[in-house]
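The chain below stands alone, shown as structure tokens; this is the form predicted alone.
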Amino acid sequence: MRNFNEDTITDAVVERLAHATSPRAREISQALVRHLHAFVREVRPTQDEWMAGIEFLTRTGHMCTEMRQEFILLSDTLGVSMLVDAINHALPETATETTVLGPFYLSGPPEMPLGSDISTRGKGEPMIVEGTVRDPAGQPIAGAWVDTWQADAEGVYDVQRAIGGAAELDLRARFRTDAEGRFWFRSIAPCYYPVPDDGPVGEMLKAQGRHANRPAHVHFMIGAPGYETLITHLFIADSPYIDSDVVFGVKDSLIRSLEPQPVGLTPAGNRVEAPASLLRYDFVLAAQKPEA
């Protein structure tokens, strides 16, 4: 087969991946293929636009670092994160929404005790965040790994300011629940920030007229044997930009007011000794679903 053109093109292509490795690779790869001609068909980018594309793409590439993913940013600000995420969150009604991981997520975050302070420079508005972790019917799960990580008050988070490529960390940690299926930690209000900018992303958002920041939030990745992990983040009401979030992460269920918390103890029974602003939430894991 030869002489393609505009009209020929992809039914010949679709047809060389008839023989792909695996049935999910082939029907991944032929969807791609159609997917991505009717684009082209659609936008009939001409050659230098072509090229920019490619220039573009290259470039999120170069910014991927161990501190920094611009490709999930890319898939963030295109709303892809959130639509991937639903069409794999179909979760009972009583378990807790999910959200975006975001970029800013590292594994193995140093485990503290209940009730530490994750905030090492210790500069902000105190804050204590408090809450459960139960299965859908209520019952509390003893010893859920709960990680936490969250940008400061000036919306920066640890790993950006990273000083010769080694993040000092900060505001991250993991708590285990005790035998009521409780955790608190101290901490400080987090502020609205802009997602980076400086890269191909922030071009491309300038490009399509829109802004790069995102509400201020917390985020939470919650995980117990026989429960499928919750990545979801609590959103801090009245914060800019909570109705227009760059990566459309924000969920009614998650919106949380921060409450004042005087000296003494907070409605959970965790003594207080300077006053501080409260964020409570109680999350509900979902069972985790039977191997196919």
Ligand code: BEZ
Given for the second form:
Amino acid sequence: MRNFNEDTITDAVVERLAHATSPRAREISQALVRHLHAFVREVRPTQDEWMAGIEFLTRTGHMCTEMRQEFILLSDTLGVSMLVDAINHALPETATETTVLGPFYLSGPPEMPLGSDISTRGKGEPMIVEGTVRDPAGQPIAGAWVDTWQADAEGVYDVQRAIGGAAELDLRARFRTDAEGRFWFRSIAPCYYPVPDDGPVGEMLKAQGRHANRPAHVHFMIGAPGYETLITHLFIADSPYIDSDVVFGVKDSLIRSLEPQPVGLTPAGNRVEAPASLLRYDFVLAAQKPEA
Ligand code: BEZ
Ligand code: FE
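Take the protein just shown as the form predicted alone and give its structure as the form predicted in complex with this ligand.
Let's see the whole complex now, leading with the same chain.
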């Protein structure tokens, strides 16, 4: 087979992939070629534009380190991460909705007793977070692990402050729900923040005329034996950028207002010694799907 032209090259490449090592490898490879060729046919790049694309991807790879994954950021900012999430999390209606994991999760965060303050620096507006973890029938799940992490009042994560040195853990912890499926902790209100925008993804956002910001949010990863692990955030109502999250992660069901909490007892009966803002949420885990 020779002499391929614009009209014949796609079918020739697709045909060449017919004997891939598995049906799935064939399906993925052939779809990749069809869509990539369709993109090039639509865009009709000049030779210089094509090279600029190659250089962009090369710089994206070079930007990746143990602490930074520029390709995931690219996927996030092009909406691909949320698309993959939507495809893979067709959960029962009652289950809490999912959103992106993001790059700032550390596995095995410090386990703390309920009611602990996760802010080691304490600089910011005090916030109490309380809620429950339940099954789809509304029954409390005791002993569920609740990992939480968030940016500080300046919109910075502990691991970002630690660049070049060891991370001093701040604003992250693991809690366990009590016998009634309840959890609560103290913190400070998070601020909106830009995703890392000093690399190729930042250049791309600028060229696309977009800002790099995420609205204020608190991350959660919640699990218990027999349930799907839930990866989600709570978004703070009225935060700047709530309607233009750079990674397309906001869902109405995950937005909550910070309510004023005076000294005394919270609605769940937790004692507060100084006025704070209160963030409440009842999470629902989906039952684990049987192995396919
Ligand atoms: C985050 O919320 O931590 C995040 C998510 C996606 C990209 C960058 C940051
Ligand atoms: Fe975040």
